[in-house]
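Only one chain is included here, represented as structure tokens and corresponding to the form predicted on its own.
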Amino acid sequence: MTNKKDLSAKERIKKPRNEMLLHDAKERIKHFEEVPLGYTWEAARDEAIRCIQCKKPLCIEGCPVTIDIPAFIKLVEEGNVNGAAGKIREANFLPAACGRVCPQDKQCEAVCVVGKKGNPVAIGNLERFVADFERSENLNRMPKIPKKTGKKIGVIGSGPAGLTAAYELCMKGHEVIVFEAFHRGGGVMVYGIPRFRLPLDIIDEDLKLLEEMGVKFYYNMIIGKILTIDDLLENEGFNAVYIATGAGLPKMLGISGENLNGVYSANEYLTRIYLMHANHFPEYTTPLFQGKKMAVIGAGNTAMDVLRTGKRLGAEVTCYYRRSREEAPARTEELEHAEQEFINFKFLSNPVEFIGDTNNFVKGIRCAVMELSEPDESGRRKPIPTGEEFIDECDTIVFSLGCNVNPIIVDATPELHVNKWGIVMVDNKTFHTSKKGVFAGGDAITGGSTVILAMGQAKNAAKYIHDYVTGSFNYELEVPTDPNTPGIEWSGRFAKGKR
């Protein structure tokens, strides 16, 4: 094992960076089974080698929850993962969800001043390294819970942000209660993210220490119609609601066809097959109409997950996007394991229509043939049609083009400001709502957008949250009201504004 002594600053740097082991894409396309394989000891401490530990290290600020970096490779590279995993702790719950589906390649790594010459150092997988480590050994991850205040706080939701913010506030001394739509917590990673990305034992798990730590979970609650924020402010004794309900409700095109049998949002065709078990069937009574030509419209994330079920559940799956490849939003990652598992793209085409049958069902789908523009003030390249279009046949499609905001709450609470495409306005610092006592993150006040970004916001609501319930909430809030305001984005430790 090379010794971090041994090696320069320059010598680091050239060193070839460990990429995880794959499950052969022939094979892996038949199961769930997760596709990376994990690191070895061996290959995690050499991957740790490679970071310089800079002085001013710039990863920490392109992470959302502020992860101290360097301090836990360096702990990976000195053998002591305990350590390492102590030291993520301190600042992300979801460590090993993290390290799985996090778009570092548009984070941290892509400010690693290693990558600058090279590769970037790994930090995903040493991420995962870590936290999986800590899982096989059964490390104790319970923390030292402080004094109860004797405040209550409501989380509603139990995503990535709803659990950030039960563990942040339940480490302040507070009881904490969740309440979830569905039967069961964790939100997107659950219904959204696939097993062979995010295996469900490792949320299990946190939603184990969160419950061994206090924190209450009430499921099948639907806050805006068995009780409202009303409600829980004004009758059953919280102190502060958390919005974190996400973002769940479908874009569509609008085009002629839509309501075709054989069309579903990916919201709809992913919440049936990992919420409802509809592979399963009739083990689990949830059927799912799946055809053997699937089209996919959209090359985000979501899309990358929808493309590659289409495949394991047998169908021929087609990747349609209006702009090129350079410009798809998926990870880097995700988009070059669908092109491994022999995913058809058709890049730069545009849905014009859903063809269907005498029985309403859909047959073939009709898109236009798009070009690029000349690049815009802000860089970006416009797509164009070109007047020539194209038909494929197909018997399922799926839309997976961002989601907005369930209008549940909201209609629920006439208080709260929303924009004119249902995101819930807040205070840029404070993350306080419009309404007295009630603050909000994730999705919700974001649109459809990642797990750590709405986890970092959780993060940092929490300590405004504990300042309101403790009586030292004195900032001069600032909620947007005019309904063009776009909501928040998270740049480096920096939020702005965007659609």
The other form holds:
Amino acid sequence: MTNKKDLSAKERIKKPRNEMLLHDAKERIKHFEEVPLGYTWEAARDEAIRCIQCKKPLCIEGCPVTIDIPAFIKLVEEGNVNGAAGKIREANFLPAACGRVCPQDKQCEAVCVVGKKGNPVAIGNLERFVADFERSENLNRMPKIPKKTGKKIGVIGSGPAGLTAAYELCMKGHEVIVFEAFHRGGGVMVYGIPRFRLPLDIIDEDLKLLEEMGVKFYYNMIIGKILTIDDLLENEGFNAVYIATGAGLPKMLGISGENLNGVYSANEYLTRIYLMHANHFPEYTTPLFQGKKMAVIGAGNTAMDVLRTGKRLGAEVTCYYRRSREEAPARTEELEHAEQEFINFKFLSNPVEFIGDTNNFVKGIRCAVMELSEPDESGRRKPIPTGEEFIDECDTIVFSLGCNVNPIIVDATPELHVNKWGIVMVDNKTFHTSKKGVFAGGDAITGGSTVILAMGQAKNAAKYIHDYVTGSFNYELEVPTDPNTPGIEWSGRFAKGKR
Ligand code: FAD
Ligand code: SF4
Ligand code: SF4
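Now the other one: the form predicted together with ligand FAD, given that the block above is the form predicted on its own.
Let us now look at the entire complex, which starts with that chain.
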């Protein structure tokens, strides 16, 4: 193994990046086990050596939860993984999840100086290595909980935004109760992101830690139906409420045949499988019509998850996308993993009709063949129909066109300002909504975004919720009222990207 002392900064920059080994594609499509195998000790230390310990580390600015990246990497290099784990935990409550699913290429790694001449330091892989080591060695993760303040805060939703807010508020001594509509916690990390990218036990261990810290979880509690925000604030003794309900309402295509049997939104398809175990019907009671020939509409990351899930359930799977591969919004790595897994891609194909049989089951898809126009002023090439069409047979269709915010809470809380897309409007600095004592964060205020952006916002909001409940909230609030105002975007220097 190379010793750091033997290497100059120049030599370290020249060292090749350590990539993680992957399960072989032919084998991995037969199961739901995680695809990347993780670093060995040797690979982790060798990768840590590539970090040149910048005096002004841009990578920290690229991380929405501002992990002290050079500090934890140095500890890995020195062989002190326990110390590295502690360093990461100072800033990030969900490191094992973030190391796996963060779009690092758009965030911390996008600005790593080593990446200017070659490949950036594999910060996400190292974070994953440290978090996995921490779990496998059963290192003590329980933080020191401060004295109770007597203030009670309700968190609605148990996705990354809700869990991070719960952690941060608990660490400030407040009583925290999380209300979750489903029967278990984790949000999209559990019922959207597939197990072969994010194993379930990782989320469960973090939920358990929160419970051990004293956070209470009330499941099967739809706020807006069973209890309202007013109930919590006026009758149940809560001092503040944090809305972290995500963006789980699928956008529809609006074409003929959308209501046929065998047609699903990506959300419904993935939730049936990963939350309700429909692939084990009748052992579990939720059914799923999983056909043999599956068509998936869209080429974003969620579409890749659906394609790869369908493949693992034995279907022949085809992706239909109206633009070309170059414009596909999925991360390159996810697109490549899908291609390795023998998934068919029909680019420049725009579905115009889902065709049903006499029993209203889907039996085919009609698509317009598209071509790309010259780039317009924005530099984007628009897909335009060529006039040609084709029909493919299929018995399951899943469409993945993004999601809007679910209106349940908003409908039950008329004082909340929302924009014309239903996104909850908040004050840019404090995350306070237009209703007194109610804060919001995560996908509910951005529209579909990322785990780490939801967490970054929750961390920030927790500071202001603390100020609010302790009586030091003296801020001029500016909550937009114009329905054309877009959802909030991460205001950090680099990480503007949505998924
Ligand atoms: P969510 O995770 O959506 O959690 C919201 C929670 O609130 C849910 O548990 C919901 O049941 C609950 N809830 C909703 N309404 C109520 C109510 N009225 N009362 C009580 N509870 C309620 N991001 C990445 O960074 N990397 C990825 O690889 C990635 N892959 C993705 C794959 C898929 C298939 C999808 C759909 C998304 C993916 N994302 C990914 C996006 C990421 O998961 C979200 O941006 C993130 O989960 C948002 O966090 P959140 O806490 O705001 O909301
Ligand atoms: Fe990078 Fe995400 Fe880890 Fe931050 S949490 S260091 S953005 S991988
Ligand atoms: Fe290390 Fe890259 Fe961060 Fe510099 S920018 S400290 S090289 S990870």
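Take the two forms, superpose them, and find the largest set of C-alpha atoms that agree within 1.5 Å; that set is the rigid core. Numbering follows the first chain given and starts at 1. As the structure is a prediction and not an experimental result, all values here were calculated from the model.
Taking the rigid core as fixed, one finds a CA shift for Ile226 smaller than 2 Å between these two forms.
Relative to the superposed core, Glu205 undergoes a C-alpha shift smaller than 2 Å between these two forms. Taking the rigid core as fixed, one finds a CA shift for Ala368 of 2 Å or more between these two forms.
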